[in-house]
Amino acid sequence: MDVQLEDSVLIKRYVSGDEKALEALIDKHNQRLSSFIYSKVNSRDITEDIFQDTFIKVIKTLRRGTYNEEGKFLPWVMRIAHNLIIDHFRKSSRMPMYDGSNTFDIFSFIGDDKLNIEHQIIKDQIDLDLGVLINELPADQRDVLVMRIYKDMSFKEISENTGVSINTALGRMRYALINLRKIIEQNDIVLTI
C-alpha cells in the first residue's frame, strides 16, 4: 500500500475494509508520532505502549464511524497520544491530579510554581486549548471572562467598562464558566496539571 497517499483516501479503504490501509497510514505516522510520545515520556517502552493505545482509540473510532475527516487526521491523532501521555503521568503520580469539586474553576490549577519541564508542556497545552475554548464563547461571555481572568479588573471595572451591571457581569461570567464546562465534556477534553 502506498503510504503516500491521502490521509482521508487511507481512511475511506480502511473503513471500507482494506487493513493495509490501516498498516499504510500507521506507517506513515510512525515516525512524528512516535518522537512526538518519546519527548514527552522519555522511555521506549512508555512509547510504545501510548503509540499502541492512540491507535486502538483511532481504530475503535474509525469503526464506530465517528470520525470526521476534515484534513487534519494528524493532529487529531497527536491529540489522543498527548491525552493519553497526560493519563500516563496522572496514573504513575508523577503529576499531580486536578480535584475536581462542586464548583467549577478551571483556573484553580494554574499556577505559576515552579513546574518541571513536563508540566511546563502540559501547562502550555492547556493554555492553548484553553484559548481555543474562551474563543467559543459568546461575545459578552469571552469579554467578561478575559476582563476578570486575564486582565485581573474587579467585577465593578468590568461593569463600567461594559456599560452593564455589576449583577449582569457576575452573570456573563457565572455563564461563561459554565458553557466552558459544557465545550470541555462534549468534546472529552482533559485539562489537568
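Remember, predicted model here, so these are calculated numbers, not experimental data. Between two forms, the rigid core is the largest collection of C-alphas that superpose within 1.5 Å. Positions refer to the first chain, counted from 1. First, how it differs from the form predicted together with its partner chain.
- Core-superposed comparison between the two forms: the C-alpha position of Ala176 differs by no less than 2 Å.
- Core-superposed comparison between the two forms: the C-alpha position of Ile50 differs by less than 2 Å.
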Given for the second form:
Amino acid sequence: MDVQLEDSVLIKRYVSGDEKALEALIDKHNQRLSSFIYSKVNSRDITEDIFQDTFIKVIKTLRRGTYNEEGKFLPWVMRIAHNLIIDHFRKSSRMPMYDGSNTFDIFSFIGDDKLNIEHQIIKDQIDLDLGVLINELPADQRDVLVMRIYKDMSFKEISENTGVSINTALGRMRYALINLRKIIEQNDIVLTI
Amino acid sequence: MEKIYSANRRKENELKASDRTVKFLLDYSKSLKVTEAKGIKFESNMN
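Please supply the coordinates for the form predicted together with its partner chain, as a counterpart to the form predicted on its own shown previously.
Time for the whole complex; same chain goes first.
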C-alpha cells in the first residue's frame, strides 16, 4: 500500500515538472525490472536496451498525460517490458543468424519462412472459420479465450479484467478449448493446412 | 562429506541498469517537450 502510494506521489511530482522524481522512480524499480528482463532475455546488453526502451515509453506516456493506472505503476511498467521482450524475440527470429560452422549456406541468410500464397489463403480461411467457432462459445468462455490468445493477456490480467479468480479464468479457458474441440469434431471440420 | 555446489545467482539478483542508461533516460526526459495544439499532442526532442 505504501509502495503504491509512493509511486503515485512520485508520478504526480514528475508530471508537474520534478525531474528528480523520475530518478527516484527509476532507481526504485531498477533492480526488479532489470532482473525481470534479464530472466527472459539472458543478456545484459539486451536487458539494458529493453530497460531503456521501457522507460522511454513510460516517460512519453507520463509526459503526454495519458497515464491512468493510478497505484499500479510497477505492473504497468512490467507489461510494457513484457511486450518489448516479445517484440525483441519476434525481431530476432527474423534476423539472419550465422551458425558458426565452417560451411557457408546461403539459404540460412536468404531463407523465407513466409507461407506461399496458397497456404496464406488457406490460413486466412482457417482463421476466419475459427473466429466463427469461437463466437459459438458461451460468452464467459469466449471472453477468456479471446483475451488469452488474441490479446496475449496473462491469466492474472484476465482475472482482474473479468472480476473472477485466476482459477475460474483457467477453468473457463479449459472449457473453451474442450468445447471448441467438441464443435470441431461434431461438425467434421478440418482446421489444418 | 559431500559438497553441494550451487550456481551463484547473487549477481543476477543484483542486476541493475547501468548509470549510463539511467543518465540517458534522465537527459531524454529533460529534452522531451510535449506541446498540445488543437487537442493533438506533439512530442519534440530539444537535443
